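First, one chain by itself: the form predicted alone, in structure tokens.
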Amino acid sequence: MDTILSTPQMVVEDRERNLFRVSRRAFTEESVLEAERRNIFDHCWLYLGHSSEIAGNCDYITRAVGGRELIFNRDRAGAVHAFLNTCPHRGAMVVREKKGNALSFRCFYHGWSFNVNGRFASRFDEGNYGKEHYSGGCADLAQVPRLECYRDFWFVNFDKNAVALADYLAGAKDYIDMVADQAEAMEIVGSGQQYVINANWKLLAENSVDAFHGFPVHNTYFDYLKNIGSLRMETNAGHFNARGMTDLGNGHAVIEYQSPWGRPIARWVPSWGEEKRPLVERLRQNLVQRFGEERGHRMAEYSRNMLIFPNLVINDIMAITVRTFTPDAPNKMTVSAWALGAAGEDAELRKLRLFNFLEFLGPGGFATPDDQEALENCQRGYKNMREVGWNDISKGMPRQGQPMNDDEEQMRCFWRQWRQRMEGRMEGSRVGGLVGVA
């Protein structure tokens, strides 16, 4: 047996032999998930929501992030907050609605009330509580340790000593810019989707930037696009070649490629009809005027699948999808996805955007059920891990120069960061043998 397959380590990279292996224990063991919660989800920046979801003063949404229940809201002055959605009295969730607009929050259990800036707002008769109860802040809603924003994308961090969000995002900022700059303002459209996949969360992290599986798994979708006239495979639309895969730092990665499908931002396809072509062309010209020929063309013609470590995916493809996934168990995750579009865009283009979003990326679309079956099939296959215990993520390692889209370097970026974070904080942990580099 190859010694690389007999090591107790979970991530092994042998650069001399161009081998990269991940133990299937990383996808199945409860102790690994416990360590991930402590070492990754407690210290990384995690996506909370978009500014457009709380556009008005006193708007709020509730959301589960990093294993916590949170309130994401604006106060009366428009300042943005993120509070832990638990009453300081007995711990009940204060806000039970998914979204709304409120001047205050009131816990239904014992009636404790809070202003939208989190301050305790109830006043009880004298003798119930001492004055320090009101002045010391111990009765206020607890805020998350860190809350920061980049281009209307809000993130939280439960580590008060974490690096600034802008530093954490590193090279991902440029790709977020290409999404945020598609219109004067962008907005989340509708309420989003939520569904469960019976597979480990890291399988979806890999899948989201894995071009290698595209044609084998989603060939039905490509056949469908071809049949209805929504597939444009020409490569002479400009002199810009496919950009391949880019390591964005800190475990983030992106694959970029010339779009074969229509894009509501500025890429027309015949199935949309000739009457929409002038409108789409005007959008393209606007991008060129604002950002120059090369960047404008790139924003219009190219698609991007980006993973921001650990669990945020922004797919700027036939529609813009913002997706997060949260581990519930080693073999179960909850996925949340939202469509992002241009605020005030043409009604017909909005209709196309939402159709594209649901057609490919919705829970009942062409892609998501395929991917769900693939990931759950992997999880079922891990029952054989005592005999076949390793995943291979070596594709493209011998390649010189820029990796190709269908290489696996983007997954290796994720796993190197996973390895570093699990290793760097593993003292005293029950999980051993996580890393190895030869």
Second form
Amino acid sequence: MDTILSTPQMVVEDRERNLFRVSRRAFTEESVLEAERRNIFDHCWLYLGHSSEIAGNCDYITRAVGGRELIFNRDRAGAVHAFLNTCPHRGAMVVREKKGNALSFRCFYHGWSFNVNGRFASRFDEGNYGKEHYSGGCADLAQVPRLECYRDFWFVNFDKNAVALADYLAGAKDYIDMVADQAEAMEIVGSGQQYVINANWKLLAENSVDAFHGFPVHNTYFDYLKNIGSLRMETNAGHFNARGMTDLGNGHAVIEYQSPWGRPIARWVPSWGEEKRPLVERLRQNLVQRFGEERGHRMAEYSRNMLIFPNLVINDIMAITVRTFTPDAPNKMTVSAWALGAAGEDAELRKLRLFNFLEFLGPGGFATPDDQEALENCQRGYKNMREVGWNDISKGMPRQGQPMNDDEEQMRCFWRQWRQRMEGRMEGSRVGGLVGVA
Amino acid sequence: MARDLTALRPCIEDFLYLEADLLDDWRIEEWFALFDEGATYEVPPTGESGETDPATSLFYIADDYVRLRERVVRLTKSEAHSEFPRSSQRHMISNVRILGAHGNVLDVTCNFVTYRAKRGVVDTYYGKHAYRIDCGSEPFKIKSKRSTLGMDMLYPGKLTIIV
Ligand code: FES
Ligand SMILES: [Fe+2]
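Moving on from the form predicted alone, please list the structure of the form predicted in complex with the partner chain.
Every component of the complex follows; first up is the chain already shown.
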């Protein structure tokens, strides 16, 4: 049974006193992680990969998602699949490479083989197997119960009764559009970054949309921008003006703000050089033409950090990072992060995009390691949990109107959804209309 | 131009040991002074991805001279939180080979193991360095350094120290 039901509340919201608190046990206990696996990762839509990663027919990649090992591939006809990467014979992982192109998959243990559409394709001599094996499907690769796509972002769900992906994404769709619309097609650049953080996975969910920590933690990054002439404060965003946070429903949230850095989509900064200015201006005009003055400028000028519950982050900042993270233990997660860029992008801009990315983001960047340090410090701080047992996530609660981007309302959206799911209140129900506490 | 490159190895090894020592002792500005103006420092993605150009694929680190200088500046600040308090490091180097020479500039490779300890956790980084070193004058100058990690992913999580 769900442990969280038999224990005191871990997420407490007191509207009268403007207090929102989360028990530190939510970050430390094995039983909580177990309940998360059953209540969250077994029922939510989880990010699998981007269309561009399996661009050609018979392309495949292997990836761990939601505690499973999956194959994400295109068959000979170009149809996209997600298979559980385990042999129906006796369990070996059928595909062991990270990525490739293959006309069929063959399990190396006893040699069962499969078409890339999952069908059992071995032919053994008569007497070995009955016809069930050849036509009954019991020897086929198992498909993930649900596989759906929005704007080239592919998601899986291990609950066959889950609501449609489009309903699940709710308000996040509009913000995915703002990323997907940046060019005719977008693509993942290179193979991305994979690293471990010794902290609970939810700490990274919070951190990824946390503007409160920006200056204290990333001071050295802003110093760097200043030193190299990449800091440009003034903005030209037309009529659009925002510095806020939007609740996107179902635990998803986004913060949007003016940022001082250059954006390869169409925001020039002096360190890029005058010679690139006309090119960037053309990109910007193109956006305005396609999406109108306001939306075009907004796409170009503003940065957005979005969390899609439970563990997908799409941050459209100095570069675009698509990031997902999986718990390995209560105090350990594996992070996969990719750079997304315009397909067919100008080579110089592509380079700027990648440099923008690695200057801030990732284990070797000037910012992400300090986030990691903060998260790992929190996790260690929770050793004092018996005496100091609660996190405070109350910032901005008394504020009237739209929350600010450096409030903590986006985290409260996450935690309300977490609580609902952990309490089993969403079991078997359609979650489309439920948006936390009213 | 048949030069006996192996004869140069002791000098190169000495130079690499000096570099390792400076890093071990957090004498990071002196370490940066080993680099020639215009030098680069890179750490490509992990795994056998064959991704060798930072202009087309995502590296962990792809520093030109300016970004490398700024990396060093950053590491001298206490606000570089991931290295404050500072970790303790030991850089091991072996299998030093001189693969070729272009005038006074040598192509050098070596294996490395770097340990980083902080708050009771020891991280291990290992892989191969590829250098271009200008031996034309004393002290030698590094023209480029590329550190290709041997691990298939970044288990230690951070890459805040110079491996
Ligand atoms: S486990 Fe795959 S063929 Fe036996
Ligand atoms: Fe951060």
